[in-house]
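In the block that follows, a single chain appears as C-alpha cells, in the form predicted alone.
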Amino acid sequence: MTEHIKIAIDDGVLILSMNRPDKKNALSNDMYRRLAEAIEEAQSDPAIRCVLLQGEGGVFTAGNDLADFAAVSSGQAHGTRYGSVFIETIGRAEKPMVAAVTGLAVGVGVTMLLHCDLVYVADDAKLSTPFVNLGLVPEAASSLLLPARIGHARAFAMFALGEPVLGERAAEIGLANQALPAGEVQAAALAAAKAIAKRPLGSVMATKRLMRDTAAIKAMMDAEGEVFTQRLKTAEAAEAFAAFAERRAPDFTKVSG
C-alpha cells in the first residue's frame, strides 16, 4: 500500500518515511515501488535538494518482505519485482542522500545506506545483513562497495555470519558518519540534508558522481541480480524460507546448494 511510504518535502528536502510498523518497515513490492518512483523523480525535480531516507515507529526496515521472496521462490510470484528497480534507483541517483537509522536494518536495509552520502545511526541500531542465512547473496553492488567500505574481512563476516553491528561500531568501523541517541538521529539528519540542500546543487552532484564508478556499480548490481535470482529458486533458499514461515532453525546440511 502506498501510504506505508510517507512523502514530505521540507526546506528542498524530500522526506521518504517507511510506515509499515505491524512488520518493522518490512519493504514490499508496492513499497519499492513508491521509493523508486519518487527517488527517480526527485532527480529531475528543481525543488528538491535533497533525499532523505528514514523508517517511522523507531525502526529503519527489517528488510525485504520474506513472503515476496517465498512467492518467488515458490514460483508464484508474477510480474515487476521492485526491489530491482529501487536497487537500480538508487544506484544512478545523482541527487545526495541521507539516511537516518534507528532500530533495525536488515538486508536492503543496509545495503541502501551504502548509495547515501550521509548515514547517521542510533548508537543502539542493529544493521545487519544476513543474504547468506536465507541461501542468498548480497545485492544492491554491495559486494563490491561493503569491502571497499569497511574492508573484506569485516564485510564477509557481515555476509556470511549475519551478526548485527551495532550503530556505535557500525560509525566506528566507516559505515556511517555518526552514532547517537536514538530520538535525536532524524532530527541531525534533516539538519544535514538541510545543510547539503543549501549548498550548490551542481557542485554536490558533481563532486557526488566523481567519487562514485556508476559504470561498476551497475555492473556489480547485474552481476548479482543474476546470481540472487538463481538462488532464489534452489533448495537451500525453499528451506530458508520454509524455517523462517514454520519458526523453526533451518538446516541446510540436508538439502543441496
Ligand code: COA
The other form holds:
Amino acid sequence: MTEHIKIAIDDGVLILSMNRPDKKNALSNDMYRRLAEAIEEAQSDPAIRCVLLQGEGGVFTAGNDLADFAAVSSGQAHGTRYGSVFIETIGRAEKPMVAAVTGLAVGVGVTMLLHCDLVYVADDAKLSTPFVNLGLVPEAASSLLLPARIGHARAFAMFALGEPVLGERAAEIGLANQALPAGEVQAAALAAAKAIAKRPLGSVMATKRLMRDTAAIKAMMDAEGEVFTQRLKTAEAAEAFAAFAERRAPDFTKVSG
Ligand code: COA
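Structure of the form predicted together with coenzyme A, given the form predicted alone:
Then the entire complex follows, led off by the chain already shown.
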C-alpha cells in the first residue's frame, strides 16, 4: 500500500510529506496518527533538531478528509480521532517546525501553519479556511492565532467567507515568511530547516517557548474542540458534506443550524 505519510531524515531535519495526491493529500485519521506520532517521537529524539512539513504532488493538503467528517457527523466513525491528537501535538511541540506549502492548503492545511515557526509558500498557492462554508468553526487554536497574526478583519474574512488567499499575499500579511516560485519552495524550506538544525537547539527551543503561550493555545483548542464536535453533528454540516460528495453546491436555506 502507498505510504500516505512519507518520513525521511536529512541533516537533523525530520521531513514529513503528505502523500495522497489522488485526494489532494486530504488527511485521513490514519495520516493524522502517523504525523502526530512522528512529531511526538521527534521531541525526544536527539537526532532530530527540526521538523519540516510538506506535500507531494504539488499540493500541501486539501485539509481534513471530508468523507471522514461525514462519518463522524452521521455517527459512523469509531475509535480515537487522531485529528485532535495531531493538533494537540503540534500545539505543544517544542522543537522548531517549518512548512513548505505548494498548490493548495485548506482548513487544517492552513491552521497547522500557525504552529510552524517558518513558512514558505508558492506565490500561486491558494490558502483557505472554509470552516463556515462547511457548517463548522475554526480549529487548532486558529481563532486565537490567525487574528493575532493577520488581524481580526482578515482572519474573519478567511474563516467566514472561505475565500483563498494567494501565497504572495500570505507573505505580505505575515501568514508566511516568503513566497517563491512553486518549484523552489521545498528546497528553500529544507535549506531553512537545515540552517535551524545547526543552531543551538536549547536556545532555539527556549526562544520558541517564550514566543508561544501554550496554555492559552491549549485552552482555545479545548474550547474550539467542544463547539467543533457539536457542529459536526448539525444538519448544516451534514448538508455541506453531502454537497461535496455529490459535487453540488450546498443549500443551507432548508436546514437549521
Ligand atoms: N476530503 C476528501 N476528499 C477530497 C478532499 C477532502 N478534503 N479534497 C479533495 N478531495 C478529493 C476529491 O473528492 C476528488 O476525489 P475523486 O477524484 O475520487 O472524486 C479528488 O480529491 C480531487 O479533488 P477535486 O475536487 O476534483 O480537485 P479540484 O482541484 O477541482 O479542487 C479542492 C480541489 C481542494 C478545491 C476541492 O477538492 C475541495 O474544495 N475540497 C474540499 C476542501 C475542504 O473543504 N477541506 C476541509 C476543510 S476543513
